[in-house]
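Taking the form predicted on its own, here's one chain by itself in structure tokens.
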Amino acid sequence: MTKSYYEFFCPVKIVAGHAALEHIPYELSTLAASRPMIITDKGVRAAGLLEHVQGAFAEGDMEVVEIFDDVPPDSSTTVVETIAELYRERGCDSLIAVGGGSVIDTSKGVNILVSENASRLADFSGVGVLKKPLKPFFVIPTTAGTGSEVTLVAVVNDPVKGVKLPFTSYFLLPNAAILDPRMTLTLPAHITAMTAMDAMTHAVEAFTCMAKNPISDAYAVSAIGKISSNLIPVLNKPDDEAGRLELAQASTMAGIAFSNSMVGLVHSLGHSLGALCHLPHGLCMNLFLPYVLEYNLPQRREAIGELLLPLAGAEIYARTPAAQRADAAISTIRGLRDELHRRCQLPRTLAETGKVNREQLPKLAEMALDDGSILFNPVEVDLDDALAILERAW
């Protein structure tokens, strides 16, 4: 830690289970809501997993108001203001987010809206504009990777000013979250195995950087243990609901882990990456992941080392001597890059993308030192220093 106190919050309920849908409704009623409306998209809605979430209000004898299911991939400002204006007319009283990161955004800046009844949402970007509670929102996730279910933040695009607008505060943090292994079952090996590699990370760079405390610690080393434990078995059975439980759950304990004690440069160059070439979060995630490890050694041997008894188990760790965990720890790593690229074709180097130029390497360097997730790596970056670690990555 950098600083003699540390602080942990997450007020987020956790229902969770192989019916957790089917609490919902009461969930609701605790809240004096009962006029709910579902944001989603097309791509959930075709799946399927709509229904699962449908047949739960019924039971609980309680309607959905309305379902928008138009949230595209790279959600703006204008879907947002649509949404809002679309749950006024309809008379609802809450929100349930059924998705991915995308969804989950929208969805939180739908509840800013709504709540403070206003029209423009650029006019609460930043930290700690909003000052009371929002509208009764749950999240189900149909991704085990975001972590965005328990995350006080929100990503936005205005499309009039060409940028990602952040919102944050802990008015956003959602009221409950639901982890329902039926929203998972359907989901491709690549964007399993790219999704979980997100929460690694997420839980990975919690455990490493500067502001890791030890509340939060424990909830990455278990996140960590899970994804390890899981991951393979799930992409051998992808309809072992157990295990795919165990993923979701891993990634909301990496999103509680992170939300407290922040990423670092992993996060950096892949914020970079995905913006400039328009790669998926979860990708350069697992790509830059070892690297960055390496170039943290100096500072965060112990701490890495550590990491090899959620990664590989407790007696390849026994059998390990102590100076050799750290490395043991990242090799375990690449062995799992290795067996997702053979599986899932998931890159594991920038040349692998078949999207970067090397021309760009400049450009990333400088684009990653100017994202905020920097300033809480263990090891201070600079130029030269980030461009070594792509041209480590290519």
Contents of the next structure:
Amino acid sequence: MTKSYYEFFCPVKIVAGHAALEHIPYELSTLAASRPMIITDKGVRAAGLLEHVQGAFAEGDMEVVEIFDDVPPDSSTTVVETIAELYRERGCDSLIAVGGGSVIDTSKGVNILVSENASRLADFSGVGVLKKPLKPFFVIPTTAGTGSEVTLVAVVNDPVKGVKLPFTSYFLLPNAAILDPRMTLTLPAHITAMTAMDAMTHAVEAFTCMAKNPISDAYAVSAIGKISSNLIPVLNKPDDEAGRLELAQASTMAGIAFSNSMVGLVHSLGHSLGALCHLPHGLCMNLFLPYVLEYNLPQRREAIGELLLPLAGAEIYARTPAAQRADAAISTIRGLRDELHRRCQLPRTLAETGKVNREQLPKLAEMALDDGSILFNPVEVDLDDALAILERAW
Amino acid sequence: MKKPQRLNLSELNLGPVKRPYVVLMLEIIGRGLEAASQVDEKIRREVERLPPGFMFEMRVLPNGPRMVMEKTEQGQLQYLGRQAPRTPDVSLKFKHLTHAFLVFSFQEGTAQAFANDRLLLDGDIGYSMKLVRCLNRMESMILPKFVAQRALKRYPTLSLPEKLLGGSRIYSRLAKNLVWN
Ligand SMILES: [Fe+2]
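With the form predicted on its own done, generate the form predicted together with its partner chain in the same format.
Below, the chain from earlier opens the complete complex, with every other chain and molecule after it.
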């Protein structure tokens, strides 16, 4: 299927590999910045990851002016406004986010306030409100999953109104994403698995949903191949630097794919489950992915079939008759899911999470229909369909 | 055997008719939604969940055509015409007149237009999804099946009475609304 029209955009410089962190001072200087502020959370600090970043500044004349290390898992406009105030007080001129989704979204919010010289983040919520480039902004992901280092959106809670404020602008994209294997080396097995399955889902949905296009397809296929061939080896040998870097790259590539091609029903259901039952996002992805692919199969047999190659490798792909490839791709994903359950007790069904009530399914279905990503799912979904999938995933 | 000729809109010079056609279609959609929100149970249930006084617009960038609707105190959608008394809560924006024409002449489905980056959505996502479902439902009821199938991801299984009655009730209501307003 060829797409009649598409757009693709990713201006983020990727700085990846061995001793990547040590490139940061130079990269900042190319953007005329010299007084960076680091934004991170307590977990990153406790894991000793900040020492790698600070170490990169040790030689040379640039120093980290301020470190804010108290971003909560569910960040808010209040946190963003506090950090922006600190940034101004200390005369910083650039931002480095070190962390996962919440830290990155918080930093995007801070960048809006310090660049626009404003104090109320809510004023900038919406699509395309920002009209000019922001301050130099680097992201160092410490999980390999969200892909937020290459996305143009941020979501921040507004505690006053009790709503989640969305921000969408090309100017929110960082100037650079720094992928250094040291930053994900100590990630515990179950988090490694969950976040990798989030990245896997980004790539699979980008490749199978309505906005798929040839360029994001290339990123998606490559990301799926890297995750398939590196996730289990990394779980076997957590300090495998090369494998960790492959997963980090895969996550960024999947992020580039889905920020251009969007995601679908796995995310609609996953966002609802995450919000209602407070389960980690990656876990929700892992749980719904096979069932949604089965649901989309009638419309997307060919595309899902193509994924057998990166999922299972050339030999299995070649041995499988074309008509059976889509089913084989889905059972490969099921196999991976079962393996992750065996190794890190990652739940395979809603019941196995121990946090979902069967009476909540209708509410979950209703919430999923109101999630924006459902728009891009190749097969239409109504309340009964969503409920049927949830029942299957029970 | 010769294949039956199919009308290919891209071969015709439609430049001059695009604007009046889009203006007309926006009015029909506005009036259609207004009528459907009075008679169709599914659409009524969606509108019920929108906040009171909720306002939305569908427009073509940079400055029109445009269609504005509001939820009334009676819980129905009311067509306000081309002017909005305030900034609408949700805005669906076509980037260019041609893109609106593609959608309203059923050459490109609404979801496909979103996927093709031709249609922008500004405002609360949850409310926007309810609106998209209302639009789809209304289209499935008033359009002939072969046209609706091109516009929608899935043509719903409407029972014959649902289609005939629902469709004709929207039509007659549409006619009344057009005459009386
Ligand atoms: Fe995700």
